[in-house]
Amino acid sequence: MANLYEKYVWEVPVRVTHWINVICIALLSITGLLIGNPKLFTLSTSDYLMGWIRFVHFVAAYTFTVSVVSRLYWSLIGNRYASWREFVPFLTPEGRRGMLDTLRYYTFVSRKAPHVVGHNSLAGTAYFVVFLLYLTMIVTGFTLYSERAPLGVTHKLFGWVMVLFTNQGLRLTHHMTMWFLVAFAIHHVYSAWLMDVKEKGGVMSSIFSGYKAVRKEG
């Protein structure tokens, strides 16, 4: 007979970086849209509105970068559910089977919901892609940011990207990646809610408390 018990899954750094990323992506998306398509909200240039919008964008960008780097570091020293191995399940036969089983459930081919303690295999792979999108946003964003100071430190770190890609190509990539992340966020909330209802494991609340309800056979 199966029952449930609470298990500590998501450590504090995982939860903190998760919510920092949520806030930063929201701020970066809103301010980024305004920077890419500026509107006239004031009657005087002394109001410095666009300057403040750019300032919020840059502060959020630095904060987001620190958060992503911190999460990557924690994937090396955290518990098994925070480990980088959770994001590459496709490297093992068991992980690939898990991806297929989860996909069958998401596409309504199977009625059996996968019950895993950490990320399911399909979610882990999706997060791997998301982190690639994060890195794309960081590199393209700081490369564009570095243009303001051709002799600055940022330009020395990211200026080489301008040799490989045009300015407009970088802007388009930066903009498109934002929409990919927005689309992922919508699906992420839906799938987390779905698994919370079907698994009854407290998926939604676990990102606040760190605890999930896990099945125990007995």
Contents of the next structure:
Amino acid sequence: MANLYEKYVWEVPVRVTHWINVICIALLSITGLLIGNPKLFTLSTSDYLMGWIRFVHFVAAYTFTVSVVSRLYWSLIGNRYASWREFVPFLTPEGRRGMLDTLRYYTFVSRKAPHVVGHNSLAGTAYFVVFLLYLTMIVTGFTLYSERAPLGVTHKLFGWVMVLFTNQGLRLTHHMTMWFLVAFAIHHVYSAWLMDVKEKGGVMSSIFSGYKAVRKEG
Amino acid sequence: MGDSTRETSTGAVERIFNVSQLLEEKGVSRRDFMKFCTTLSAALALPAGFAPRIAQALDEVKRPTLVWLEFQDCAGDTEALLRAANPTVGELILDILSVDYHETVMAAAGFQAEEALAKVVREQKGKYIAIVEGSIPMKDGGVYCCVAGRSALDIAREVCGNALATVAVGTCASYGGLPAARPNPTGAVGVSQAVPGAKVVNLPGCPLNADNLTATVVHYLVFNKLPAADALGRPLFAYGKRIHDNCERRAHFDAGQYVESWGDPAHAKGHCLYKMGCKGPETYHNCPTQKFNEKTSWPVASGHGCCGCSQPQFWDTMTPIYHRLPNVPGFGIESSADKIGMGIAAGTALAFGAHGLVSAFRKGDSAEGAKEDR
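Output the structure of the form predicted in complex with the partner chain; the preceding block shows the form predicted alone.
First the chain shown before, then all remaining chains and molecules of the complex.
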């Protein structure tokens, strides 16, 4: 473990959007579950409990959308670890080999932990799927939101979604995708911990500081 | 009778009708008639000043002919029109304006009845209004619904295709409705899909609200054109607003007071039916304001959630009627999305917890930190 030096990997926009996404997904999941199946205690009809829960959901939804779009934009202009190429390793033979190696490590077949500065190929692919889930949530969510104003701009913008989904199918998709994201979050925290322990590159703290410990070649 | 007569081209003597005179004969006062015109201008979302114009238009009406066709239907829309507790002005107006052909209520039968329809199409081409109730089957050449030996499709093409305008009443005539529910064995569709060239206005609902039919016809008589419609061909005055937004129980929704089961205290107090599967948040209709049976009530007022009957394919797209969410396909009928979701989350946590335990006690992994990029 010689020749370690600190390397700036995650730029500010990457870290900021990461943590905004964390907060938004937490808020959206909790308020979303309450909107889908309200378990509220209120005695007075003059309360506005559900109103506020929906308000928080919609504000968090807009914030999340801006965050995701910003991150997508940054994948075009950010450093190599933020680049969109990190998320499509399955397009290159090298990336596919990396995915297989990582999978072999995860399934205890191999003892060689993946050594990469940014995302390992399997993680990059997982985030690609997660971005698809994000887009599903944003599109289905705004389509449902647009139902409040049938002649509004959003309703016209998302009219095509109602051709792809039935009304109830849209609700079910929006609901189930949340659970997939919850499952992803559990896996995400776990594998960050695993890599922090095995790789000893400080991956856990790197999402706060932006720096990882990297070994100099030779 | 104070009406005048004139001779038609065929030599027959025809009475020229005057609506306000006729209403007077039927015991409806001028005051009631003006009240009706005012109500109607409200239903059409017009300023109150339009009431005299509506009255004038109705006074000057020269009896536009209506033909009422029934295809794959239950006559529920006919019932909705006829079954009012007292004959209303609106009903009388439709009575006066109509109806040269209506299978359920006409006295004529057989060839005589069919001749009446043929006569309208022949002599008043492009001048009569066709009202269609029920869906039109398209499969196997349309053999699944035939009237007087002709398929519904054939009749609709001729009658609706030559009409001034067609009003599709009820969800079946508008979008196929119940006959079109999966698996749609007869290939049922609505009028606008069966006869693409026809000028159709859709008045879905199961049944339609007869007030909306009166308003649509009167709109036509006053302005000489059909009312502005949304992307689904429904007039905006009746279908432009969401049920949820005009619902009398909306305050309970925003507060967070919900009926949890039928007959519970919240149900007795009239709280929101959202958790009982009410589809008001995704249905567009004027039920909460216009109501049914002379503004007596509507489903949510009587304690039952909206089932979205005025939306296309509601039997497939708005079900289950009594639950917010449908079940996840392929997981049996008692599996809700949340149960499966929690299973996925717990399964993930368990799997990675176990993986973590194995990893923690596993020695000899090569771990030398990330290599510098080349």
